[in-house]
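Only one chain is included here, represented as structure tokens and corresponding to the form predicted on its own.
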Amino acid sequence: MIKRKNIIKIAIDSPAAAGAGTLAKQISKHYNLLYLDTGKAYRVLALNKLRYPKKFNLNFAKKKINNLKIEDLNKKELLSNKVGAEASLIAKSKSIRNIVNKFQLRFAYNPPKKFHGSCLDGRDITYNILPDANFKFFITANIKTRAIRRYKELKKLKMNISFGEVLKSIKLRDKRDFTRKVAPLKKTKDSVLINTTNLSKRACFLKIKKIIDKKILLNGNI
């Protein structure tokens, strides 16, 4: 695998609806990262999964992972909670995460030149995909908090849901990522925790923005 030398490496993990993506969001732009959700790559997955439940295998899933781009990861449908769920369920097959786990390290160690490096956010990020990364963080809320942010995030998109729905697929979620036997959600002794609930979003970014600054101002560069 090729890999770009002193680029900017930064991992996040986080449980659904915690923030990360839009904190991985302001970051890469503030720093001119390449950003990757890398949840949507199993989203995508789970949703031809649902699609084509008779087509799917993992020669289907590899040719969707091979032929995947960033933009493919905005999709509306991506979002849904059903999707959502298959997907957790998907992620504990470990050649579904072999193929996924290509695609992701691609982007995070060979970002386009014109990016000065990568920022991926997920569940096993800091210690699967990126070990070296220069920034690890593990972005947290309370669950209470998280579904209320997913629950206004899936009405702004018009999708008929209750909040009680919302709660209980987010609880599913946190049980499957925690407890899957591959790669489970969980935090890095060299992660810095950031625990949203009560913070806004700025004031999140400059937290984060403030231990990244601080790190490059000392060494002169990453």
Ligand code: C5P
The other form holds:
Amino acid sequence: MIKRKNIIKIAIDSPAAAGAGTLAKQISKHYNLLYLDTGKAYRVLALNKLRYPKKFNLNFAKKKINNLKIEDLNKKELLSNKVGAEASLIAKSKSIRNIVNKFQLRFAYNPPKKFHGSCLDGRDITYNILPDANFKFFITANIKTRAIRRYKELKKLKMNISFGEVLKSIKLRDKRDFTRKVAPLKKTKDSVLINTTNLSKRACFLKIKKIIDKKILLNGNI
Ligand code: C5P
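With the form predicted on its own in hand, show me what the form predicted together with this ligand looks like.
Time for the whole complex; same chain goes first.
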């Protein structure tokens, strides 16, 4: 695997709808990093499994991921609750994870030259994909806050769903993500915990920025 030297690598893990995506985007923009929402790759496969249940197998998944471009991750249909739930099901499979991991590693260690580095968020980034990240964060918020945030996001996208359904789905995904045998969601000892429950987006960003800037200042670089 090609690895660019001296790049900034930021790893973020978090349960669903904790605000990690918003933060990761802000951080990436501020430090000129390539941002990769790793859950989207699982969602692409989940969407394909829902659409083509008979065709879907490991080879099919491999082809989809090999041809996947970062721009493909922005599609609205990937955001539905149904796709999210299916993603957490297929993410239990070691073979599926191996396929998705290759895609993630490519962007994590070899982002396009115009970027100073990469920032990835997901469930196993801090210890599986970017164990040597310069910065590691575990972002969380209480379940009700997360469900309210996701509900508002989905409503903004005009998706037909109730708050109860969103809450149930987040609880189910938490259970799957925290307890699965392969690459479970966990906070590593070397990750900084950020609880976003009572913090504004700006406050969260500034908290993380302070940590990053302090290290850069101390080391002269990363
Ligand atoms: O982050 P997002 O909610 O889009 O992720 C969808 C699902 O993909 C998660 O519930 C999780 O099961 C899976 N996932 C994962 N590992 C990652 C990112 C996402 O298992 N690094």
